[in-house]
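Starting off, we have a lone chain in the form predicted on its own, written out as structure tokens.
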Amino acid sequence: MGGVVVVGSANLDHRLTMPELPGVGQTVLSTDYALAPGGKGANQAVAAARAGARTRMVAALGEDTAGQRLLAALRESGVDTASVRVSPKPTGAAFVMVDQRGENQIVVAPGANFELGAADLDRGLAELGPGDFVLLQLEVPGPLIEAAIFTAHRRGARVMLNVSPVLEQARSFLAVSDVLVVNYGELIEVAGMLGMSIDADAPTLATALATRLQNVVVCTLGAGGALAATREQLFEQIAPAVAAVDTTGAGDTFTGYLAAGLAGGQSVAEALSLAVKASAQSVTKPGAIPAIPHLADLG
């Protein structure tokens, strides 16, 4: 069975919870504050780690107190940080505005993320082989994700993309990547990147950029589900009904249990099944990395 090495971001997640999320302009209360570790790349780790798959994580942490934080989470989730180099930079920092329906507005502040550099990589993927995914997000620097890819492909690796944030860099690397995560928005952005007909629902959408690309892609719907598009197949499932506390991170939840999946030998359906699943129940608490359930949580 293959395992999952992450290289991307781990920021310090700055989260505050408000009745509505501010408009332009405004400015509101919050009812809450409290700081958690996360970052897409520590998330999605930490996510991979939890359903079960041996994972990696390269990634550049702060000399400071928000860095200590994030390398402890990650280690108690059973991720291995041999390629977790800490930098002179501070730890990236999230700010997380939640309102009362769980949906939020993030903003994030690089840091230590951008001094990821080839040496880093090289050690990460330095015992990569056949079976084994490389997951990458956009929070960290374009020639270091380019790397990655070709170092995969070129010890028989897979490489799974969650196109998040969606940069224009990113229309490199689409058709080189095994699996594409997007959610519905992050859909549209893509395909009307690629000068797509963007007037259709996501299972035909991604379909068609699916049968454009030569590869895998994997929509999340939200509360809909997620659904994943071959050119010859397409698979949905639909999520659980749950009452949802906050919506950050459930994306990278999902995505890490999805490579978790396809690594450890799972078919596609299967994983995304479990992946929904995962992702439900993580909108049920409150935070990023401290709602992704164990897999002995999903019964």
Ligand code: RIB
Contents of the next structure:
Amino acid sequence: MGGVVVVGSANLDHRLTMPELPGVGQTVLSTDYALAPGGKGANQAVAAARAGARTRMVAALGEDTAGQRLLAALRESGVDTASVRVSPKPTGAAFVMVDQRGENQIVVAPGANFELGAADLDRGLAELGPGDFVLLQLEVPGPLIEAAIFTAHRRGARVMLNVSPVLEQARSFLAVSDVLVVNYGELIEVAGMLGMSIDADAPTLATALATRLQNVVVCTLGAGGALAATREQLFEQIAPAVAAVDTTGAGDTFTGYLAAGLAGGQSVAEALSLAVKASAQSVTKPGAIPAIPHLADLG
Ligand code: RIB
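Now that you have shown the form predicted on its own, what about the form predicted together with this ligand?
The next block holds the full complex; its first chain is the one shown before.
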């Protein structure tokens, strides 16, 4: 059974709740302010570990209380932190605004996340082998992602790339990743970036993208569940109805569970089903890492 190695970001999330997200030039008063561990990489690592996968994280944290908090959160969830390094830069910070429907807007200050380098990869991917998944997002430097993909394939591992946030540099990683994970907005951005027609529904667009890139394209659809497309097949999974309080980290919960399932030998349909269930449960609680369910909680 394979494991999951996440090369990615770790942020301390500053979570501000408010009735409506602010418009341009507008000031609004927050009804609540809380700090919680997050960051797309750390969220996905915690999700994979809570899903039961052997999980390692390659990350950089500052020498500060935020860094200590993130390290503790990763370790408490069973993530191997031997490849988490302390950097002279402050720990990454994310400013997460959440409205009364649980929808959010996020701004990230990368800090130590942009200090991750080749030496971190060499250490973190040293034990990688066939059956393992390397899980990547775009909150760390582009050249590092490129090197991680190259090393993963050289060692016979597979690559899952969560194309989030969508950046121009992602263009060169798309076709060399085995599995892409996007939400519907990101799917449209990625297809547009490749000059494809975006006038199509999610299943059609995901299938067209998977055909173009010759890989698996997984698209999350919020309350609508998720789908996975290859050139020949389409899997669709509806989500259970839940009352959402905060969608922050829902996509990360999904992605971590999906990677854990595939690394553990589940079929695409099985892994998709569990990932949708975990993601739906995560939106019923506030915060990113604090809201990620354990496998035993999924019933
Ligand atoms: O995907 C949610 C995450 O995005 C937050 O935890 C925040 O830190 C940003 O990285």
